[in-house]
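One chain comes next, on its own, written as structure tokens: the form predicted on its own.
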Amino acid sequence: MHAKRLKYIAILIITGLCASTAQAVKPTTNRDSLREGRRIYEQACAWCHGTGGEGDGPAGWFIGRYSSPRPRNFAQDGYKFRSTGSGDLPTDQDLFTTITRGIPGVMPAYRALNERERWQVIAYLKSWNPAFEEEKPVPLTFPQAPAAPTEAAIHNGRNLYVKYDCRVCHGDNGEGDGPEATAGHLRDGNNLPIRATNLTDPSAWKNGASALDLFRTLTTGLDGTPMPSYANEFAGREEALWELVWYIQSLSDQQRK
């Protein structure tokens, strides 16, 4: 691997960490903020997610009628994009991050809404799910990368990619063409066909493309999809998980050569 390629991956890690760790200040939720959240939701979100938040808006029906993903049903559990453990609810900050940066190819970024408006929408959509009142989601702790990637680390990451059968879904070269994917066996929680992510195209990574985003996704999994959590497999082995992250990032760099 050339020094230029290593430098490129190191830049991705540094900029990704900075972009992913920004925290927004959450205002107090009250009746007025919920009312304002409803107004904003009905203007910006109901077309896909439905007036009752069940993912049944008129546009959402056409988006996810025959294949995944359907718009999120806010009245049920099972959120994909979280900093919490598999099966847990997302934190408020997780919801804020998703609304702010959107989901590539699925949901637009809502940076046009100011921070207060985004928080008001979050408070309103949470009001449909009593689970948010019953439990307080606790985010996991994600360590920073120990060092810039080396050729040896990326090679080890390739071995881990093979060991844990990532290629079964994502393909030998990460292009989303593994045997399970091409056979049409992959299904989401609604039993709809779902595609494996093309790891050579960071713009298609729905949970973020920075090193920390990938580390988080591998740790938490994507609930409601075939993508599992690898927290148990890499417990106490964070450095090995970083090696897998660096290998995945190297796949997209290879496409630029």
Second form
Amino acid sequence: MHAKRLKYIAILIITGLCASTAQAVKPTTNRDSLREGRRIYEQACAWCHGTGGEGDGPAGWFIGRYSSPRPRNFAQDGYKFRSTGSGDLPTDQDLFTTITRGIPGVMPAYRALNERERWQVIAYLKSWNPAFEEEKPVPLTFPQAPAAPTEAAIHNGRNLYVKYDCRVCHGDNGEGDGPEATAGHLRDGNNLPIRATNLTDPSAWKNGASALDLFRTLTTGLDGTPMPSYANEFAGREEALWELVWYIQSLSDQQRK
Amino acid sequence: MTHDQERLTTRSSDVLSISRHSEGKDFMKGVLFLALALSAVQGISPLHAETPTGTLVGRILYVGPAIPDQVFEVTRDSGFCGAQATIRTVTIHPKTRGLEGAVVSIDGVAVPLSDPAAPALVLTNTRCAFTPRLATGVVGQQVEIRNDDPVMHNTHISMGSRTLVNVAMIPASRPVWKPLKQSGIYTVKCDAHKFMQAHILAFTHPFFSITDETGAFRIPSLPPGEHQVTIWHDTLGTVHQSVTIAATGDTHVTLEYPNHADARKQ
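Target state, the form predicted together with the partner chain; input state, the form predicted on its own:
Full complex below, order starting with the chain above.
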């Protein structure tokens, strides 16, 4: 139990560090930076994502072969981790955040690359998908989290958790064991079996573990997975969405008690 | 593409041409390009009323063996959705043998859309099914998603591995709008009810039609000459055929879906 608490604290620290790096200034993209992005990509990314960016690197033969997630195909896949609406491309800042943070249990954090190198890789991987030329992703506006939640707010969040059928996938206690998950009904965009996230273990939350991260995940959904966007349901009711966020966070707090 | 797909049956009254790569086709492309260039200079629509156009009128037939309906066990909300859901795969008109719900389109005609502000395609979750199950539209057109059911749905529209939109639709939700971003075949499903499925086909031109209950379709305002017809059905797959459109009036065709397993896999 103590180790779990330490892991949770580590997640919070990493999240804080990422928030600071997310302010990095993006350099101009030109032929030289693309060439440098390719060099870095082939050293750091191609093993999983493939030299052509199609998610078919040598490691792709055993990563995501029979279950989600498979390494991203940069030429055509949608993106899970975004600040943009459902179905929209991510902003450059979203990509920067993902590369900096990594994805728990899936992709390492590339903080060893300096910021300039991360931007160069982003420019290179975007060059495979013409949609980045045609679409201009616009980030949604996310409010700052209000003050610490009350017991009543968490109770309201539980009611929302039931109302919005979260437990059908994530389980009644958030352990990722809802009936749809245990029946094996959940599939990703490649039709691979995918698990529902265990909400009692923040270290496994791929899109971040802060309250704002949860708010963002619930708003944008996770494209390419069964997790939908709830933006329409909570439009103009941000306070209710915070209550749902706090309830989800309380699930891991409850585990520690 | 299989040999059977190339060999769509033609009837005596048809004016179909199997030859795909004829010199005449290239010539017509050149003529069409020249016409478009001239019309752009003059600031008029390429298919102006004075430009001769023809109409493709026809019927899609399916005379192969019956394909059974799909039956799904309902594991969620069965109190409202029912214990089983039956999806009708192939609907044939008893008299005409016409295939309902096939999409006929003519691609490769470089004509811009005359009405980019088309009304939204309304896709409704109703009685644990999508209505309609098949829709066609143009790139840029809005899809309006609604939920009339007292249960929650999760409308998930995607093309390949890219999501167009994936939204939770609780009972009495407000509608959600999303524009069609690219041409192609969108799959619509509900992650909450696996038996719910539909398709939206998006085009960059106006030359498409869905066959009615008798298998009939009609595509007007076509430039005369040889064109490639694409026929798509969610169970039977995709086939292609060349057709020559007359300079004026209707060109009648009757096309028969190949009775071949390979075609149905596509």
